[in-house]
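Single chain ahead, written as structure tokens, the form predicted alone.
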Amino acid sequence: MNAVLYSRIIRPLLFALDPEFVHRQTIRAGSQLSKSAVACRWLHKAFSVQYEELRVEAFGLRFQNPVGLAAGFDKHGYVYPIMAGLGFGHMEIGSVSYQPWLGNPSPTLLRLPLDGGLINRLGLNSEGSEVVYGRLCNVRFEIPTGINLVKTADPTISGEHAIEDYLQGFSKFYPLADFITLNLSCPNTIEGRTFEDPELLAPLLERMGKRTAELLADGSRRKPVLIKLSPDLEDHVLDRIVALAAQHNIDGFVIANTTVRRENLKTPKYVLERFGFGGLSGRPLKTYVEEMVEKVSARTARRIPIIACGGIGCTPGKDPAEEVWEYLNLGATLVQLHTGLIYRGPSIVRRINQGLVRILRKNKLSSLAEFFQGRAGFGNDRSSPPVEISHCDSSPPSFTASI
């Protein structure tokens, strides 16, 4: 699909429809396409362009390119086969909670076309770990695929029960996933505290370390574990989380989740007030993500890989490859997008990959690997050599603004 065709014809038609309806139909259509080998091959031919120069190695995995699909699009593991066909270098499925959770009633999505953004209040709806695991346990992912985990959003699950809920999902998906991402920024107690609270995060990571040792002893291969952060964290909390991540050998950060801030929006205030609470993504989020990427990069001396997630492809007239390049220069190793896919259409990854190659040549760089080698402090001393991807050989038989 041509980018001009999408922006001038397809997107206006889609934006005239209810966003929840469009997303449901997109997932339904994608699920059917995913079952067809012919359709997947066609998508590869139409959209996927890969270049040797764009290959990236991070936390022990190899990526064909640095562009990934963020969690929130394929929440339940229905359309992962076609994402490789669109050219993505990796993706996340989820967020997945251990127990099923219905989430919030409609409306849960609001487009902000004047701001290139989206507000969601899905409420961490999930079909639950048993259903999602059953859908994925016998598949082989074409690209590195992470499972984004969250505590079941039931606010009555708190304290020790909240930690155990998280660990049950972790134990389920650790042998299956290429990497695990811990989504920490949803309310986890009746008081609304989250696992981004260092007092809650410390025991969770300690218990998770012990559970990992048990899984490895049972024959699982070691998998990278990442932490996904909120862009609304105060600096002193961020500092403590970064310290805990280093202490517990966390392999990377995903920056960031959606924001609750509403600054400098062009969307009329009455529209925002009528919709109510929710997490804001897209172009308005980008400034906060850039600030946090820079902060975490500096605090870790660029030794822990960062996946930058926020606003790519949501600024009219701006080349999304340039936006990716800006994130890489701020300290990111990989990027993810979701809202940009809505605003730019399925050709966005192809455009980014082609644009990154042009940028490398303009800067007289032979590859992203050369760029990273020249970037001060690049590298993760704890990372193991890149490994091949395999699956299932050792597998064990409310209220929120977050995706």
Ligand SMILES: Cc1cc2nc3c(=O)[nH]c(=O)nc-3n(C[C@H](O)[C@H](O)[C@H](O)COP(=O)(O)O)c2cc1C
Contents of the next structure:
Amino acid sequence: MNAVLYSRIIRPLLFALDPEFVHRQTIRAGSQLSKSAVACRWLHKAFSVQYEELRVEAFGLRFQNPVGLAAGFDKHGYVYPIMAGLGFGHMEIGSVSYQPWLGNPSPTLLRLPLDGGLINRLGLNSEGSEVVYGRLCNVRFEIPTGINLVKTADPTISGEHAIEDYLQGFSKFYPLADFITLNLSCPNTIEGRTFEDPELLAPLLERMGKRTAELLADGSRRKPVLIKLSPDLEDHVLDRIVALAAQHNIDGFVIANTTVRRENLKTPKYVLERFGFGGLSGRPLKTYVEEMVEKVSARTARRIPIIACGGIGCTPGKDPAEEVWEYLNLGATLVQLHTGLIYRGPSIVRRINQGLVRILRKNKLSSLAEFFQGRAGFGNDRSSPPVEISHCDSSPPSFTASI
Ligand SMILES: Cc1cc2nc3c(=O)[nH]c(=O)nc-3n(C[C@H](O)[C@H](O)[C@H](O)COP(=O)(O)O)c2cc1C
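Next, report the structure of the form predicted together with the ligand; the form predicted alone has already been given.
Starting with the chain above, the whole complex follows.
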């Protein structure tokens, strides 16, 4: 399916339908197609392009290209083979919580076509670790696949129980996943505190370190563990999280989750107010993500790899490969997208990868590897001194809404 066909015919048809219905049907169809080896091979042929020069190595894993599918599209692990067939270099399944959780009642999705955005308040619905693990345990992942974990969104699970809940999911998926992403912006207690609160994050990472040591006692391979951040963190909280991540050998950051901000939107206010709370993704998120990628990259001297995620493919007339290139120049090593897939359709990955090859050639670079070598401090060199954070304080963090 080419980009013009998608934007002129398919997208208007899909956008005339209820977004939850479209997502459910896409997952249903994708799940059926995923069972057919012929369909997967066809998709691979039609959409996937591979270029030697786009290979990336990060946190001990090899990626065919830097473009990944962000969490939230395949929350329960139904459509892995199809998404891999679209040419993504990696993907995240989830967020998965240890216990099943229904999430919020409908409506949970609102498209903002005037802004190239989407608001969601799915409420961290998950079929739970047992079911998702059962679905994935016999799958051979062809691209690096992360399991994105979240604490069960049940607000009555708090304190020590919240940490144990997170650890149970972690123990379940650590042996299976290529990498684990901890989605920290989930409410931990009835008051809505999240694991982005450094007071809660410190014990979580401490206990996770111990659990990892137990899991590796039989000689199993160590898996990268990343943390995914909200773009709405205040600077002093971000600083403390970065310091904690460095102290606990976190392998990378995913920047960022959706925002609760509603600044500079073209969508009429009454539409936003009628829908109410939720996390905003797509084009309006991009500026915040760019700022945060730059900040974290500077604070870590690029020693901890960053996956930039926000708004790629959501600006009409803008080449999504240029957007990826901008993120890489701000300090990211890989990128992820979700909303762009809805706005640009399945050919977006191919378009980005073809565009990146052109950009490399224009810049007289033989490969992304050469580009990264030219960046100071690239990589995840644990022999470097730990990240120094300028102004760690103990003021209370800002809290982000759960979506
Ligand atoms: C419908 C929807 C569901 C999402 N669900 C999750 C989720 O379960 N876990 C998570 O970490 N991020 C989730 N996200 C956030 C995305 O992974 C991503 O961080 C965010 O949308 C920004 O990227 P984008 O602008 O390319 O969409 C979700 C996003 C959307 C649009």
